[in-house]
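One chain comes next, on its own, written out as structure tokens in the form predicted on its own.
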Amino acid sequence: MSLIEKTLAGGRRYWLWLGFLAVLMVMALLGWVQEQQVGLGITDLSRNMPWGLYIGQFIFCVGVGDAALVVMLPYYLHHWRAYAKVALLGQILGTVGVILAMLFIFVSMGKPVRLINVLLYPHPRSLIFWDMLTLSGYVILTAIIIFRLLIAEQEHSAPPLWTQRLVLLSFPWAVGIHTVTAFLLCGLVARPYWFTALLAPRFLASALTAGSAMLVLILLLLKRLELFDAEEDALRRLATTAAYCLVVHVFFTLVEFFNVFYGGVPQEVEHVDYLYGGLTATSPVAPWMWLSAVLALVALLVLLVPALRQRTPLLLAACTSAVISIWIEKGFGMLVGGFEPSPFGATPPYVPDFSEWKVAAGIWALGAFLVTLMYKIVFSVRKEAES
């Protein structure tokens, strides 16, 4: 049996899953079709706010393509065995979350004809044009390493040498993607919000705490649906490695407030300001950004007390406040807080209507559907390979 015909076999559960993820992509799909029809005007994005939740979402994204690397770097650079099982899982994993990346910034276009022009007018000083460079390559590099060891697996041997020297490439390739995401960003110096050079390991630190987060609830899931049983010490290591990340990822954040509200550059701090509060008792993003430092707390606390973390019902809180906090900070608050206030004086809030959500729940449910069907593909071999 071919790869592809390992996904399709299935019972009742796995078909209806797969049903629900496609009704949400169709959705997403006639969604879409009507912004290209009537324009990106039919959504709440503005001149003064042109990147929303689509953008909010591509930065997101790419931080779950670490998933790959907070389990590929431990196995194949430091022999970790304990990851033995689950590397490939993380592999796939990080390469649909970047896909998905590329998808948002895609549907942001308004027009795909614009995707084009970066391709037909390259020039080294566009980092769009390095954006797309770096992440239609991960994908292409992840994609044929995920192809050559599920063969190995098949096959019952080990990986060809040629493999292992691109699972070392992929690397610094995952940091660099996160490097050129946050220098879009930062480099756009009339942003005092994004315009800082802590905003790239910032972005890094928080994509290696989701990646291994999120890693950590599916396997968790897995487990529970009884359809792959992770090891109890890849579990612990993952979580070590979320704490760690998480101690950094809000260490960067405490060391940026300092920067803003020591300095008092007044353009820093009113962005801050607004996040938070401060600025304005009626800012709709406040309660948001405090909900999403209440979360960042919950989870630092329970994963750095290795008794806490032990306890699979407060791991699964951890790891789910984790994502949820960080999916908060770096999906909205980074892109809200960028371009409000804005310069002009005030301007109505930002807030995501219908028709962004509907596109980006069927982009997320695009990814799910990938992730079940390589999920699939991967547990088929490996039962395979113990019968």
Contents of the next structure:
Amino acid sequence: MSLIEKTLAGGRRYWLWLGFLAVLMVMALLGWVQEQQVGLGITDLSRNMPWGLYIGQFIFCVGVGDAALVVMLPYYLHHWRAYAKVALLGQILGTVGVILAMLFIFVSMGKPVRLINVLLYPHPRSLIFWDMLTLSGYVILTAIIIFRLLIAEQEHSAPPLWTQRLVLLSFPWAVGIHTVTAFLLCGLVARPYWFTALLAPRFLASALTAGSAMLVLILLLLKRLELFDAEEDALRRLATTAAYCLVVHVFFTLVEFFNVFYGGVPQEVEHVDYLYGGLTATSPVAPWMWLSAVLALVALLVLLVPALRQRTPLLLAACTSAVISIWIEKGFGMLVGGFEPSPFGATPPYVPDFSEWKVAAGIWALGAFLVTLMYKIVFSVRKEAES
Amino acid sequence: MKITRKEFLELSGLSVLAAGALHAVHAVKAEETSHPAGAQADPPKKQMALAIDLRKCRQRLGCNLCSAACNAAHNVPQFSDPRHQVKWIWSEPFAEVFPLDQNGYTRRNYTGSPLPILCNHCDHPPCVEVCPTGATWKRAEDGVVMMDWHRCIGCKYCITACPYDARSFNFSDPRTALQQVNPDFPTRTLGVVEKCDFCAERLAKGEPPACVEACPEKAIVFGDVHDASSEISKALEESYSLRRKPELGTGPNVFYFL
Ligand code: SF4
Ligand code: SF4
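Having seen the form predicted on its own, could you now give me the structure of the form predicted together with its partner chain?
Every chain and every other molecule in the complex is listed next, the one we just looked at coming first.
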């Protein structure tokens, strides 16, 4: 109980921020209720795009789950002291990311009240079944870890052995949730854009990039707000991790392009072509995909050169670019490329409706809300432990 | 933090093993289960199929009696917005249905004319494979791919997995888009997926599907392709036929005579 009470002590800024997020969440809830009552027809989803922004955000959010991996693994396996205070923050971000991912699937469903059918009539050949198990399992597992690590910090003691073992179990699990998510798409013969064995590795590379870049951004923000002073060493190491992962991410993407374009099988080329504007004159997604490509290259340049990435404003810009780039590519392009052009060659543009943005914003707001509360608890526990 | 790398590796190895074991258990369970969803294990004794003779169908370009009969029989909602239409059997131009089965010199006669398309009641239906609830399954006795509209959670995974665009999601309340309701067939609700069911309700009474009966040219033949003496098997033996995207390995059971 005492842990939860800690979220109640905060200044004006804190309450304004939570209030703002609460407003977004209420708007999203109302928007979702309307979508359920009137039908998903009020969104821009259609026969050609049965999945859209929501499922894209789901993919991106599972990636945020890997923010935990980039700090927890080096700390618990390689004993990087620099991450002593950061590891828990990364774990919280990751767990909240996976909660959001599940919510995004939920809002995309036509009959969510029947969700229980997945467990009543389990159908293990369906990847959704496994996704549901692995995602909820990950949240439960890491929630226990977070709780126990907090207690340990409160008591100034090392976490018990069983917690440490759970932490180790969470590493392959984190890789697993993203693999299962990729399998959801890459086993479908109907969708050539996804039908590639490289999808799971690509998801992992982009997730680790976005996860570490996001963590850098959060740490810089917390520093600015004077809430938490991340060590320079931790930031430097995270930036290096982001750099390596981004290199792999860009490499994987280029490898895929080579395969598609050099091979030149029309059914494969047309999807990538559509994404980058080569197929139709008016592809609303093309400018975004190009923006994503440019941002990735900018981030790559800055992160690769140590002299550049050590300058805080540049690091900030690079990490922002990396996150936005991957958010466009995974959170949106992935879905559009999968569905357009349709099996009949149709390319009706998909532009997410205001209602979809509203619901998505509310879910993200819930994420920010949870992260804020959890960080608040962590910082109060630490302050008490110090004094 | 006294956990060595060795311990970690052991632990990861264990979890991989556990996952493998789980998979095996599930595979066994899937074989045992009597639920229709497990039906992919053995091929159905019968396999209902449909063969459409386009030589006859082309005699009446623009005719849509087959889809009209289907829509009336199954309370298929008629939404005006093409992006939200619900379709069981409908027409698309040949060139788009068979994009790979033509070259630049094919007679316009073939490529331009529309032809009826519907769910192919595939031998290995990806829609059934991906459905997390078993709301769609392949019927063991005759290979018809069925839908349970009360179980479907509207996740639309099956729409994503079907290579033939044969499934429709109810983006609005389907009951508002019906001019007349056939009281003998259920209507659907908002947020569920539906598709052609080969007129399972008529098959139960020993009648052929509504589209077969409605065609004035007798262009559609229906029957069991596993039975060598059936009308459809004979027709398939006589003339060369096409199927949509057979290269995907789904084993479509709707055939077209050119
Ligand atoms: S055509 Fe599509 S909906 Fe019909 S059985 Fe095959 S995959 Fe399923
Ligand atoms: S939309 Fe319905 S039928 Fe299709 S996969 Fe989901 S639960 Fe199954």
